[in-house]
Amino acid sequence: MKKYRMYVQGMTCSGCEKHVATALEGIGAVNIEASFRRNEATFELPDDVDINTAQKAINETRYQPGDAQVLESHDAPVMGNEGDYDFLIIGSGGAAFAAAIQAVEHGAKVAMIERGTVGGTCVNIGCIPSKTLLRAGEINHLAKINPFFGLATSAKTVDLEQLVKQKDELVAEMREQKYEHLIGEYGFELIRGEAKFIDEKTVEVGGRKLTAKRFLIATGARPSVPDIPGLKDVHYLTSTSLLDLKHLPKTLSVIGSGYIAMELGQLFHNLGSEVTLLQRSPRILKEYDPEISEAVTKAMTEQGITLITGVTYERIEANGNVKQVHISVNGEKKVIKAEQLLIATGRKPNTEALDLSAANVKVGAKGEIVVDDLLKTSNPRIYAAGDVTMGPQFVYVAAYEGRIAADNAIGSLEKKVNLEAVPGVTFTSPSIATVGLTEEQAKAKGYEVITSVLPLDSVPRALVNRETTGVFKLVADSKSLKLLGVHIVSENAGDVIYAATLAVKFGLTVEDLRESLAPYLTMAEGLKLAALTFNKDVSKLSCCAG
């Protein structure tokens, strides 16, 4: 068999991809992947089938075949030929486990190296612990303040130590079920210790030298700490240590206003702390559309969280148990005082201990591992996936990349990573969800753009909830009316965004949304209402957009 990549013009949707795949299957092609977004198809042909036959088959489907290139072909690793393992994985988070499971299913002998706690960031110190505490905070906040007359609710003082204990129990249970248990279930080996490359095909762990035919680096990332004068001399918290506090601080200052800062700041506000968010840029969530930033700013301010933007940090110092952040805003000097200080200014990759230069693996300016669209590093033996590459910092992206890395490293499938439709969710209240291009990004890519902005008070679900601060924004190509991006601030925005992700991924149009039935009194109806808003005033429509 020979593997090819062929450029194919004329595909516009997933249905077109199926037509091309069917045509190729008809001439004996296997392992077919067609992509209308990349205008290409990859496939394998028996040696006795000429590539011209494939081009003719595609042409008969009324698509336009272009040049084809033969892709490098690898034999699947066979244990005993080269190294102690077929696939050696450094790290044990979402990318690592997804890769290990996929590699085992390819028949490889796999080992995983972990220097600390199995499971990585998400289950141990990220998604799981923060989201269960966020839910606790929401309940406490609604108990103190609810929007309905006639409901007498109240909340007592929060016992943070009990909440953290319950959180830790959940984390331990999920780590055991979703990570540790799977090691025996799938039969790969766990090696404890710090991994360091000796050469391009060897790592050392605790004095033991291990070789492998292929490697995957999936060591993740950790909180990044900015260079602010005096910070290193002051006790501060990161996203990891904040979630282990046993006593609720009366006041909390947060440096940063990205998704981690927003979630954790609101969490402690809802538990009862007085919270101030500090941000260098003129607006929070600066990479989002302005309408999203405005809606979130309004919501946070209404809830009583103090937001200070356009900050220049001069120095940080401690006065007893009080942390003092000296700042300048528009030339005016201020001092922000708080019992606790949280640093939430992004994350940095865990690469320092690996000695990547010994393995001829290139890193970027931030220490991130540089990979191509097959997740291969500058060393063709070594792949990298997840947060260590500093791509989208989501566990589901890491798991997706881990599977692709294993398919390519062990299965020789030459799969390309496609991150054109990655949903992102910030679990504040209201929550923030986005997928695809912002208006600015779409224009930068050369699209002629039309947008629809629907305030949340036009969505019936928000009205009955009596929570109407938020927005739906759709970004579309003015020529084809294909959806390019969807951005939402609302309750349950994270649940709604999956439907929007499918719409963006598979090239649905504004008209497709208009003609689809949306269940009444759901937040998802906002997608249809926002689509109608392109050419109608939805405030003048009856219920159910009739």
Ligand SMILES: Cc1cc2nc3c(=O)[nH]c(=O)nc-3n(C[C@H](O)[C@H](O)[C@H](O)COP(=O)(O)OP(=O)(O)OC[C@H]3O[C@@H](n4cnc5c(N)ncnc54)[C@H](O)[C@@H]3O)c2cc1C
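Heads up, when I say rigid core I mean the largest set of C-alphas that superpose within 1.5 Å between the two forms. Residue numbers count along the first chain shown, from 1. Note that this is a predicted model, so its numbers are computed, not measured. What changes on going to the form predicted together with this ligand:
- Comparing the forms between these two forms, the C-alpha position of residue 18 differs by 2 angstroms or more, with the core used for superposition.
- With the core superposed, residue 46 shows a C-alpha displacement of at least 2 Å between these two forms.
- Annotation: Cα of residue 535 displaced by less than 2 Å between these two forms, core superposition.
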The other form holds:
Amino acid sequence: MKKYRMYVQGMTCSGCEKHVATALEGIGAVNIEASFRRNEATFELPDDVDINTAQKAINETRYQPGDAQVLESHDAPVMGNEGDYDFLIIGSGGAAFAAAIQAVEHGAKVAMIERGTVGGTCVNIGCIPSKTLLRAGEINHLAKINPFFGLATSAKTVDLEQLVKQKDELVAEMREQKYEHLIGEYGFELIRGEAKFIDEKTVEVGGRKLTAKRFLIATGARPSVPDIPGLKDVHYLTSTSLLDLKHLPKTLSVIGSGYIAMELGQLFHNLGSEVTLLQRSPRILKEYDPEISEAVTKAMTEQGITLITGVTYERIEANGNVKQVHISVNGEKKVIKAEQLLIATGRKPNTEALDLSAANVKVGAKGEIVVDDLLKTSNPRIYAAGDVTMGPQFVYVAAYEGRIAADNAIGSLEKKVNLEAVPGVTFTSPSIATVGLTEEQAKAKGYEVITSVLPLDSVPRALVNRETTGVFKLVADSKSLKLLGVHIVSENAGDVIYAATLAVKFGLTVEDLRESLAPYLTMAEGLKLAALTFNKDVSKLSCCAG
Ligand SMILES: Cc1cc2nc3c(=O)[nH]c(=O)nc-3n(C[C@H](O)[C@H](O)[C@H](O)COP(=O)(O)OP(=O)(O)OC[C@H]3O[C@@H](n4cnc5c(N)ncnc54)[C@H](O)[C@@H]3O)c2cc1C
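Switching forms now, from the form predicted alone to the form predicted together with this ligand, please provide the structure.
Now the complete complex, all chains and molecules, led by this one.
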């Protein structure tokens, strides 16, 4: 058998993919994968069937075959007797599990190596613990301050130890169901210990040497600690240790400006700590559209969180139990004092222990593993996926990449990673959700841009909720009216952004949004209202974006 990739024009949907596959099956092709998004089909042909026959078969459908390329033999599916495993995965987080399951489904013999807790960051110390505690914080905040007249609610002092215990139980349960249990279910092996490469096809774990035909590095990332004088001599918290605190600090300073700093800062504010967020950048969320930063600054400030931006850090010291952060802002010196100090200044890839040079795997300036579109590293046997590549730091990106890495490493499918429409959510209250290009990014890419900015007080759901601080911003191409980016600050923005992700990914236009029905009194209606705002004054519409 020979494996080919052929360019096929004219496919527009999954039905077209089936037609192409059927035509190829008719001439004896196997392992066929047609993709209308990539305008291509990959398949294997018996040696006595030449590629012209395949091109002719496709020509007889209504699609147009283009050039075909023979895929190299090292790209052929990897199975056989060479090495202890077909696929050896380092790490056991979201990327690793998705890859292991996919590789098993390709028929591979798979093992996973983990030096810490099975499940990695998301379930143990990331998404799950932070989101369950954030929900508790929101409820506590609403109990203290609710926006309705005639509703008397109040909150007692928070018992953080109880909350953390309940959080730990949930984490253990989800780790068992979504990770540990699947090892037996899918039949791959878990090897405990720290992995390091000793050559291009061998890793060592606890003195044991393991070989494999393909490897996946999915070792994730950990908090990175900035170089501020005095910091290493004081006791500070990271996201991991903060989520395990048993006593609520009276005061908390947070150094950092990413989504983790914002979420954890607001969590402790909602639980009852006095919180100060400190950031180097002149505005919070500096990568986002300015309207988003403005809305979030207003919301946080209204809630009583202190935000200090444009900070230069001079030094940090401890005075008894008090951590003192010496800063200057616009030349003015200040000392910010707090019982606890959280450092949330980004994350760095876990690559040091791997001895990547032994395997000829290149790393970038931040120690991240450099991969191509197929997630292959500089060593063609070794792939990498998830946070260790320093792409968008979300577990769904890690899992998506893990699956693609397995498809390519084991199934030889040559799938390219497409990260053009990655939604990002910050689970503060109001939440922040974005997908696609900001206005500045769209202009930098050469688009002639039109935008629509809809304040949240024009969205009926926000009015009835009595929470109107926020915004919807749409960025579109003025020629085609295609949506390029959607940026939202509102309650439930994270749920709304999925519709926007589909719109951006599949090239929907402002007109498509205007013509689609949006259920009344949902926050998602804000998308349609913002689309109408391009050429209508929304305040002059009747009740429901009609
Ligand atoms: C506080 C916080 C909140 C978050 N909230 C969200 C959220 O709400 N939504 C979301 O999508 N994402 C969230 N994230 C990000 C998300 O958790 C990560 O993007 C995701 O878990 C990365 O998965 P991964 O598989 O790449 O790596 P990880 O899950 O980090 O797994 C890597 C594993 O590799 C192991 N390892 C490392 N080196 C070695 C070695 N040499 N040998 C053996 N094992 C090794 C590590 O012990 C670890 O278990 C959050 C992160 C944090 C910190």
